[in-house]
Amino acid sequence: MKKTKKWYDYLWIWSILYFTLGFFNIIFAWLGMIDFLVPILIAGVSGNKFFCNHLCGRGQLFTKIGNDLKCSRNKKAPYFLASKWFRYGFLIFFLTMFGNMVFQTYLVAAGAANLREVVKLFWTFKVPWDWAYTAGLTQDWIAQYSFGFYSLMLTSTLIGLIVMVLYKPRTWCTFCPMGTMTQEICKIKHRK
């Protein structure tokens, strides 16, 4: 019997739309905050990982590409990717990179640094991205945050795509920083 599709089964389109909009206008990178705030809100209110299991457009995209388009080897991932030390280590690293991005935004807002119109892939490789922003469109700190946040979202998606190809489609989900955070929120909520 075929499963009836729900509206949220099409949220993989959101991931494609997000990256497309950000490619042409970096200010759209702010829309990615939805993917940061909604999972935390749902976990905090309901005490479950409904977002991760049903609403995550990125996870759905990995499933579409990996299973439907047969781009995944469907091999079991190494144990360490799902281990507690790796998940929490990656979360700490991710939050450190996020904190650095916020600090760089602060420096631009304070006038201590200039806007850098680059996207950093894997937190290292600077890719010029100046076509996606018109100077004066908004305040420089807003654009700086956009470049940083788009970098973070693009890098994490690329990591997810790499592990999707090598292992199972949703391997990223085993160590996704948002998934780790929402899992902890759920544990705290259920202790009360």
The other form holds:
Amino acid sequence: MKKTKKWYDYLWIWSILYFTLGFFNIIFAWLGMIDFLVPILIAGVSGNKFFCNHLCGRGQLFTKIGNDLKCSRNKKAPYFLASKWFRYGFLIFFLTMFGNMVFQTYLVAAGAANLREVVKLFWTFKVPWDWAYTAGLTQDWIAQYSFGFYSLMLTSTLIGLIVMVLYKPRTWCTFCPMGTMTQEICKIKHRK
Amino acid sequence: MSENKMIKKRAVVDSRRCVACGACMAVCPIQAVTVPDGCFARVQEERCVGCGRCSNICPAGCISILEKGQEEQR
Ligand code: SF4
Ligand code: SF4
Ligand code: SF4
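The block above covers the form predicted on its own; next, return the form predicted together with the partner chain.
In what comes next, the whole complex appears, and the chain from above leads the way.
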């Protein structure tokens, strides 16, 4: 029995579009906030993971590349990746780095730091990205947040692609901070 | 005799390790597995045909394909 496709089955295209837009103009990085707020909102209001289960372009992209295009070894991932301590540890690390990024934005807004037109990969490697922004286009802090947020999105997608190739297509989902957070919200809502 | 009585296997989810990602429900050909409350996946035993697609895709490795009656869903 073939499932009928819904509009949201094509959201993997959104993932590709997001990175393409941000490549040419970093301000588009702000659109990624949708992927941050919508899952939490859905989990908080409806008490389910409709976002992960149907709306997440990234999860769909990993299935497309890993499963449909057979770019995944489809091997069992190490046991610890789906363990509680690793998932929550990674969530804390991710939120700390997010907080750090917000603080950088604050420093630029307060005039205590200059705008840095770089994308930081894996929280370590600075990649010049100056073609994606023309100075003065908007306020510096708006641009700083864009570079920071794009770095976060790109880094997590790259980690996701690496574990997709090495293990199962959606291995990233086992420790994805959004997935961990939304599942916890649902568990609290349903007291499980 | 209904078709499902002839089916000997079914999927069983280890709810303690399930991350509720929904990868299983995306590949199940008959929507026998769902993540109804965002906590963990559930298999409808009477629908499941034990094909193993969900178990093959599950990134947390928490779906086993067992003989019917072999073990209760955890
Ligand atoms: S766990 Fe993360 S990547 Fe996976 S479907 Fe949910 S939000 Fe998307
Ligand atoms: S694929 Fe595995 S981890 Fe994801 S919802 Fe299904 S049983 Fe849970
Ligand atoms: S074993 Fe097959 S029919 Fe049963 S839940 Fe998994 S994918 Fe669906």
